[in-house]
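Have a look below at one chain only, the form predicted alone, in structure tokens format.
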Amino acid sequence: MPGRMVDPRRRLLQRHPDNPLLTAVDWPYFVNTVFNAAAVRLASGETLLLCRVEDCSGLSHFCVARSADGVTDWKIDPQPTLEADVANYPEERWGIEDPRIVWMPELAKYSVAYTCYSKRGPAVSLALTEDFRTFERLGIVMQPEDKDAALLPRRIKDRWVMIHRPVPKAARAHIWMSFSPDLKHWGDHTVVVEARNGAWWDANKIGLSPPLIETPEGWLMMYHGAKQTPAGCLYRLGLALLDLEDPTTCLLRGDKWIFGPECDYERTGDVSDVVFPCGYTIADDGDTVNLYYGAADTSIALATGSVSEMLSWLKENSHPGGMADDS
């Protein structure tokens, strides 16, 4: 994919003028907030969002919203699409959160990686589906505390690959990669991108945002940095590029954030100063990214960008490797 020249005055991601696209008032049943939606473009061309919905108990479930153009006229399931199954999966007792969808051609199914939550902490669970109406749960695959997970769409050297973010006690939280022969048993855990130290925008805690984008130049990763400030935590988005055939190798890592909370619906909400993408679709041109993100843990918004512009920006605003070099 040829790179585009990037105007340094122009933002890589442009907010849609109709933002926020979806809020609690759009829901067919009473809820507190809707946010952090996984996204996929179906074979029909329809955009499907698997939205995190928090009800008035404070616990979350998933609900599907569909749109022909990915912006307007959303058709929302009249009841929750996927709820916690506490009887069979006690790790979901406090709800299910933050899904990421990946189409798996070898399986002819979609994978849904999500955070299950209980008194033992957040952990990563997996489910498979063909139609987003029935789901085959595979259960917990990464033990607490762990979250921000997604699969790669194909095997690498005969093994499935998962990106995720463990949270060790009293330590920085980095982005890891693990491998499996069967989607159930995982090993060879490897740090891929390390949280920086000090005053950096991505110091101390980072995590995967949407699933990776496969390009001829590598796996394009959008990741979030959660910087602790005197006013609270500030979530912003950055870029990295991983090697296609050895994704544990980070080729480039951006030094600057590319997208952060600015608008009122991003600055104020249940959790202020948060932009948190969990899903994207790619347009017919193979380059335009439609990035769906949670805004202040209260609504779902849309920003658009270009894969080729992001790659060009990375080449101009990055350093090689994913390890922190600021100690």
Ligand code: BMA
Given for the second form:
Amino acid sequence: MPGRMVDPRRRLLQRHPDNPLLTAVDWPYFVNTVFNAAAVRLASGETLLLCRVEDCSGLSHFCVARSADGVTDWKIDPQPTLEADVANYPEERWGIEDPRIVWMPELAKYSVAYTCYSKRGPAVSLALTEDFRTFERLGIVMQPEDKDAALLPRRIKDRWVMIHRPVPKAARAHIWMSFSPDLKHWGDHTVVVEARNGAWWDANKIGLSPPLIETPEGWLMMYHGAKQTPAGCLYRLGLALLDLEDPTTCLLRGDKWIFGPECDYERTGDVSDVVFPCGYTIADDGDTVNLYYGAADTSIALATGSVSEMLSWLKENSHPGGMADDS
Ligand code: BMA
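Pass me the form predicted together with ligand BMA as well; I've looked at the form predicted alone already.
Below, the chain from earlier opens the complete complex, with every other chain and molecule after it.
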């Protein structure tokens, strides 16, 4: 099925002409798909992607890909970099998925929040690493069903902060925030952004996409909406802004999506009509965002935008507060 024509108007994110950047055929070993990669820029300037790789069992693991310019000449680990460790972490029985990396200055380590797919459903696990070769697992921190998690890079009022998205049986799936003294025990669970109702693009089920971007005006959040349609779910991306010192307060929330599946590689794949970013890097100018996203659960693509333009857009296209108006 051909993608629709890409409309050059209303562009906050520009697709890279080389998209998709990485697919299964680029992998040094045989895999089904590569998608939903976490991203980080290392001190060396190199871009590192921690890619979700699905093999032909249907289960996923992570594999590191590195590139000097974040676009070309990827050096991919010859073997899986991090695999499920079922003997010690039975909650990883059906694989590990959708990582989000955040550099934690106080720990001098990267945190990796990821989905552990347990026999009782998807849940949230944490790991720490200094080098993306060895990982210190902290184990499961949110029970099923929960996913789309990332830490904030620093404590707020002495406590670590995690964003995540539980899926309750009897209600819509909203974005929550929880707090911890030690990264292990989490409490004071609070809804931060609610899924809307009805026909909205972000009705019923939303979730964090990449980790938050810290700006002088607040934490910029890119979140996905999964709109249920007769043909399946449409995954699109929207924006919200959270208060810097009280991130449970949503200052602004955009009413429209800013990015959605349009190109062939986003519209057609193992799961059609999905754009799913799990990571970004910020360029040397401090403003350019390189957003890495899974396309149709099949490949990894790149779109580029500007933090200041996203903030300006939010001021013009949003309303205060993260709660849904169900009227
Ligand atoms: C979500 C997540 C993502 C996936 C998306 C579309 O629920 O599981 O890993 O990309 O669905 O299939």
